[in-house]
Each structure stands twice: as C-alpha cells, then as structure tokens.
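Below, in structure tokens: the form predicted on its own, a single chain.
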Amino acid sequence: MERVVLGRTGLQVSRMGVGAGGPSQIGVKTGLSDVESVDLLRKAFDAGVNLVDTSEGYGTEEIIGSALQGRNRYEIIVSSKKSTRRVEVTPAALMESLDASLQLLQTDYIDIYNLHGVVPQDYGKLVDEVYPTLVAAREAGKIRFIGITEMFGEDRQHTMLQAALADDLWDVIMVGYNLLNQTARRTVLPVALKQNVGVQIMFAVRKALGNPENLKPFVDALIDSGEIEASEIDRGNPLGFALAHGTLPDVAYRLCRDEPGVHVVLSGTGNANHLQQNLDTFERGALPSATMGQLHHLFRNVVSTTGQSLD
C-alpha cells in the first residue's frame, strides 16, 4: 500500500484509509458481530492501510479500539470526530467528548481530532468559542492534529472550507469529491496543495457510483438540469469509455486518489471481499491521462448532486 506525507502533520499515511461511518461502519449494519468487524479491520491494517476515521456518532470508536490492541500504537493514525450539526458545542462538550472517544477508542491520544460537519453558518461561532479548546487539547497531548469536516449534502460548494482555508487553522480537512461532483478541484484541493493542509476525501464512492446502473438515473437528472451536455454522453453506457479500465467503484476511487492535493480517499467496507476489492483498486496504477481528462470535462459544471442521492 503506498504511503504518501499527509500534508503539514508529517504523518506517514496509506493513500486508502478506512472509513468507520457510511452505510457499512465495518460492518456494524451488515450483520457482522463485534468480534468480526475487529477482524475485519485488522485484516485493513495486516494488508498496509494505516489510517482509520471515525466518530463519537458513528458507533464503532469501541471497535477501533480493539482493533488497536496488540498493535503499535504509532502505527496506526486514528481519525475521530465531534459532531457539529443541530447539536450546541461548547467547550465543555467538546472535551467531555473527546474524553468519551479517548476512552472507547482505548488510547491515550487521537491523532486527528476534527470538528465534524461543519455548516457555513455554524463556523465563525465554532472558530469563537471551540478552537481554543482544540489547541488546548493538542497541548495537554490529547490529540496531535486538528482538522475539520464539512456537511456536503448541505454546502455541496464547499463554501465552508474555502472559509476554513482561508483562516488556515486546520491540520487536515475531510471533503466530499467524486467523479460526479468535482467542485473541490476547483475551490479546494488547490488551495490545499499550496497551503500543506492535510486531505481526506469522503463520498468517492456513494450511491451513484456503486454500479453502472445506478449511475444511469443521476446522469438523466443532470442532463435535463443542464449540467451535462446531452451530446457528450451515451445515456444508456454513459462511463463505458472509463470502464474499459476497471469497475466503476475503481475507476471513481483511482480518479479521487489521483487528484492533485489529495492524501488519502476513505472507502467503507462491511465484509472481506469488499475490503479486498478496494484494496486491489488502491495498488492499481493511475487511470489513462486522457480517460481522466474526458471525465473531468463531462462533469465540469455538475454542483446540484453528492451522488448520494438524487435529491
């Protein structure tokens, strides 16, 4: 598994992370037991990935942490989140939650600690009153790095990372980027890359991109909104050009891998096969220079969709 330099935390970081939420959470709502989504992730960690991102809502901060039992500790970077959203964070919230994941995650410090969803409205007040405890954090050894989330269902133009980037506080940012929407490389990733901020990408693979036929329904949507020419794809094989060079959940992780300021993408995963499938996509080379540009000239004015869902 290739490792690349996450950004100005110096961190040695697999370009694959796992990602403890989603619609898998290692496999918490497939039906795995604990004792297997330990298994499960471990297996991550034996086959190289090294980097693993949670969150105090997400329930599996307890099985991260037995995963990490046995192992070195520094050999794994641990990523977990407070939750922002329609809850009131303060800064004794904050550290009362942190203390919670520190104790489920069984460890003595979190080597990212993010702010987590993050809407436009709600930053200015977060920056106020919460940062400061968040450096606080950092210096008592809580924590090493502090990063933040954005909500991209609600800001799907990243208005609040082009906030946060602009005050350059943050170690790491979590952004949403796909091969549908790919407003990041425009308003994000670059400023990132100049900046040394630290990249985790989520929703690379969601709904839309799990399988051709999925896909075909969100292209409909975005010809008739207007944000995919009609004339420049094939409605009934729209990425057939792509897929000569992989699946489509390996065609959109390698592009997302492959974009300029990215350091790790994060794939959910809730069975062993699966987890194997992305692990062979991340050791695969880069897609053809052209079939990347082809993909990024198709999408270019998409902004209505996370590939979520066709809302």
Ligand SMILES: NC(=O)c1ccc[n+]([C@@H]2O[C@H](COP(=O)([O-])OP(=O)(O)OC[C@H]3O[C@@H](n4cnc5c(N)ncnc54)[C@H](OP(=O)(O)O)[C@@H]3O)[C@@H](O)[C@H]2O)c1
Contents of the next structure:
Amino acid sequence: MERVVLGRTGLQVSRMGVGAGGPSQIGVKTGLSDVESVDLLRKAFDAGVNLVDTSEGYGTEEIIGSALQGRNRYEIIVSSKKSTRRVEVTPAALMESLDASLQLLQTDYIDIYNLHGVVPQDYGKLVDEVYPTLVAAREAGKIRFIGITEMFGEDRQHTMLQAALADDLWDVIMVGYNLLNQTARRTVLPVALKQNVGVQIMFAVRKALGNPENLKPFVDALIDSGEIEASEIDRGNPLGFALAHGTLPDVAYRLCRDEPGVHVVLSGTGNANHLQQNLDTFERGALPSATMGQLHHLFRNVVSTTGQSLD
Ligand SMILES: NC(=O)c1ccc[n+]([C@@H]2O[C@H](COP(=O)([O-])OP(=O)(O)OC[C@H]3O[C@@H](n4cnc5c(N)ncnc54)[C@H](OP(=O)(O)O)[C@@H]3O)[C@@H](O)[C@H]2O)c1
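Given the form predicted on its own above, produce the structure of the same protein in the form predicted in complex with the named molecule.
Now the complete complex, all chains and molecules, led by this one.
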C-alpha cells in the first residue's frame, strides 16, 4: 500500500484509510459482531492501511482500541473527533470527550484530533472558545495534530473549510469529495496543497457510487437540475466509458486518490469482500488520463449532491 506524507504533519500515511463512521461503521451498523469488526480492521492493518478515522459519536472507538492491541502504537495513525452539533462544546466538555476517547481507544495519545462536522455558522465561535483548548491538549501530549471536518450535507460547497483554510490554523482537514460532486477540487484542494495542509477525503463512494443501479437516479436528478448536460451522458449507462477500467467503487476511489492535494481517501465498509476489493483498488495504478478528463468534464457543474441521498 503506497504511503505519502500527510502535509505539514510529516506523518507517513497509507493512501487508503479506514473510515469507522459513515453508513457501515466498520460493521456496527450492518450486523457484524464487535469481534468481526475488530477482524475487519486488523485485516486492513495487515494489508498496509495505517490510518483509521473515528469519532466520539460513532461508537467505534472501543473496537479500534481492541484492534490496536498487540501492535506497536506508533504503527497506526488514529484520527478521532469531538462532536460539535447539538452538544455543548466548552473547553471542559472538549477535555472530557478527549479523555473518554483516549480511554476507549486504550491509548495515551490521538494522532489527529478533529472538531467534527463544523457548520459555517459555528466556526468562528469554536475557534474563539475551544481552539486554545486543542492547543493545550497538544502541548500536554494528548493529541499530536489538530484537524477539522465539515458537515458536507449542509455545506455542499465547503464554505466552512474555505474559512478554515484562510485562517490556516489546522494541520489536517476532512472534506467531502467524489466523482459526482467535485466542488472541492476547485475551492478547497488547491489551497490545501499550497498551504501543505493534510487532507482526508470522505464520501468517495457512499450510496450513489456503490453500484451502477444506485447511480442512475442521481444522474437523472442532476440532468433535471441542469447540472449535467443531457446530451453529454447516456442515462441508461451513465459511466459505461469509465467502467471499462474497473467497477464503479474502484473508479470512484481512484478518482479521489489521484486528485492533487489529496493524501488519504477514507473507505468505509462492514463487508469483508468489499474491504478486499477496496484494498485491491488502492494497489492499482491511475485511471487513463482521458477517462479522468471525461469524468471531470461531465460533472464540472455539479454542486448540489453529496452522493448519499436524492434530496
Ligand atoms: N463530518 C465528518 O467528519 C464525517 C462525515 C461522514 C464520514 N466521515 C468519515 O469518513 C469516512 C468515509 O465515509 P464513508 O464511510 O461514507 O465512506 P465511503 O467509502 O464513501 O462509503 C461507504 C459506503 O460505501 C459502501 N461500499 C464501500 N466499499 C464498497 C464496495 N467495494 N462496493 C460496494 N459498496 C461499497 C459501504 O457499504 P458496505 O458496508 O456494504 O461495503 C458504505 O455504505 C467515514 O467512515 C467516517 O470515518 C466523517
């Protein structure tokens, strides 16, 4: 598994990271036992994945803590988060959450600690009120780097992350990006690259890109909204030209991986076969540049979808 330097953190990270949230939550949401979820995670680690992303809100920190046992702690980069929506976020609450995460993860430090799902209207207040606490946690050795993640569903054009990059306070950002909604490649990724900020991608596959049948209603809706030119796409087989090079999830993950500015693409699954397919994907080379160009061109005006639901 190829590794790259995660921007200014200097951490060496695998191009694929395991997302322990999302619809599957490493199997917690799809019927796996905790032991099976631990096995799934260990399979990813054994294959060379060295980054896992979680949050206090996912209910997967304890599983990750178990999967870390028996390994040198420094081998795995753990990203976790403090929730910021519909909860009190004070310095004391943040420290309490961080200590609880450390306990569940059975570790004495978290590599990347993020403010989770920050919406534009909360951003300034969080910087004023709790950013200094994150710095204090870093100075105390409880966290190594400070990150921030967006609420893609409510902020589909990345307003919050554009403000965060302008402030340049964050070592790592997590941004929603996929084949359908490529807004971040215009508004976020070039700035992050210039500022050497570490970038984790979420929403690379989600519902729309899991299989071609799921994709069709998304394409229909985007043609109806005028974001895709009807004359440029085959409604019956929208990405036929790209599927000559891999399955839809394979193409979707590689498109994200090979975008300049992207370091880690998070992949979330509760299915051992999907995990193996995704590990294989990350061993594959780049898509042909003509195919990448066509995918960029077809979806160039899309701003309204996250790929999760048709709203
Ligand atoms: N605001 C935030 O901070 C925030 C928000 C959302 C997510 N995240 C993070 O980002 C991570 C990545 O997001 P995500 O979990 O949505 O990842 P994702 O990889 O974009 O999508 C996961 C979905 O794709 C399916 N899938 C995965 N591999 C597949 C394959 N080979 N074939 C068919 N379907 C496949 C999974 O279903 P199966 O289980 O059936 O494979 C799951 O439903 C999360 O886990 C979480 O850590 C952060």
